[in-house]
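In structure tokens, one chain follows: the form predicted on its own.
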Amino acid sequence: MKVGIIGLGAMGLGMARRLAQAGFLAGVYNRTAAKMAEFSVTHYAQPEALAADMDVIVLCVSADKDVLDMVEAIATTIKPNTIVIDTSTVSSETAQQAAACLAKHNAAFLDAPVSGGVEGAKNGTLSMMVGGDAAVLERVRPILACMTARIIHIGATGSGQATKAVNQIMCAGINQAVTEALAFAEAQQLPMAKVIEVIAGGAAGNWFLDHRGLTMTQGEFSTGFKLALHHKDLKIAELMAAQAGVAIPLAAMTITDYEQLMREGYGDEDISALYRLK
């Protein structure tokens, strides 16, 4: 199957490289053409042209409107039986709208958001939560396997995005706990590298502490998952929670903290920049 990818941002670029290394990638489209230069496959000037040629299309864009705009564009040229896999983080409602749009053209849709950060995209160790037809997922599983270490079919269309919202709410809590605890450790004048090493091996150990503990305590926030993007994801989760009548106060606090940091010009920094407020 010919695979094309639309969107070569921080996550999309890593996934495209994994697809290319595995021999699946046949075409790329990105609004900034320079990002396509490294790939020895067809570079498309328009997403509609890519859609006309591909059997599988991977989307990796930023927001709900971007996904719907892109789906509406490729639907004009997409071939019947094409499979569109959206790895963006959007709402369950957006996933359902995208699936309905493509179904009119006899194309399949999987909402397949990922977790694992830029490192996971680079190393092919992402965790993917998938909503949609299980049989469709099985058709593309070998393709997805080159980008991921774990692929879980959650259920119907939109359930992948709902699971990603769970992930993002949990990440907010972990970010709050780790940054607060490390700020406390610094206030106790403890040797931070040793503190991080010993705690990482115990019950409080976690990915965020392992990968961001030292950098945040050294004032380094330049790599990883952008704070503004996590804010966007938490706003989606906040809306979904309101619709379900569920309170998510820790996520709400994180949204407020992120908005302060964004006003101060730190929106493009890693989410560990929350440490600036502790």
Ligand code: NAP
The other form holds:
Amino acid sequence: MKVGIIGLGAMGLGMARRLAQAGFLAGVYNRTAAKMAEFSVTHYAQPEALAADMDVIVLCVSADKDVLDMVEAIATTIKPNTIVIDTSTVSSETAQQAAACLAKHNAAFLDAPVSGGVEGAKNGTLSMMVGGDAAVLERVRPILACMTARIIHIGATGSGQATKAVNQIMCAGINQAVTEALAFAEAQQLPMAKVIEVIAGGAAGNWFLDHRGLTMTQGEFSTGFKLALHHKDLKIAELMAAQAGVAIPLAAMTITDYEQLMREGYGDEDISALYRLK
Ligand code: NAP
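Since we've got the form predicted on its own here, give me the form predicted in complex with the ligand too.
Every chain and every other molecule in the complex is listed next, the one we just looked at coming first.
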């Protein structure tokens, strides 16, 4: 099966490299063409042209409108039985709209958001939560395996994105806990590297502490997951929580904090830039 990818940002780039290394990648499209340069497969100037050639299309773009724009574009040229796998983080409703649009052209859609950060994309260790037809997932599972350590089919279309909202709410709480605790450690004038090393090995250890603990205390926020993107995800979760009558106060607090950081010009920094406010 010929696999193409649309979106070579922080996540898409790592995923595309894994697909290329595994021998699956046949074509790439990125809005900013320069990011395609490193790939020795076909570079497409338009998503429509990529779609006309591929059997499987992986999407990794920023937000809901971007996903729908790309899906509407590829729907004009897509071949019947093509499988589109959206790894972006968007709403369940967007996933359902995308699936409906592609179904009109007899193409299948899986919402397949991922967790594991840029490191997970680079190393092929992402955790992928999938909504859509389980039989369709089985057809592409061997391809997705080169990018992931874990692929779980959750349920119907949109359920992958609903699960990702769970993940993003949890990440907000973890971000609050880690940044607050490390600011406290600094105020105690503790040796930060030692504090992080020992805590990472105990009950409070977590991915975010492992990968962002030291860098945040060194004022380094360039790597990883843009806080403006996490803000976008938490706004989706906020709406879903309101509809379900569930309170998510830690996420609400994180939205407010991110909005302050975005006003101050830090929206493109990693989510660990929350440390700036602690
Ligand atoms: P990013 O570095 O900002 O990259 C965004 C990508 O989307 C770029 O390739 C960009 O093209 C493309 N794009 C955006 N809008 C587009 C449009 N309207 N048309 C065509 N292409 C468009 O973001 P990222 O960190 O890779 O995140 C991508 C998605 O994965 C997001 O939904 C994010 O929430 C999710 N995610 C991120 C992480 C993480 O740790 N970073 C982890 C899990 C999930 P250009 O190069 O032209 O700008």
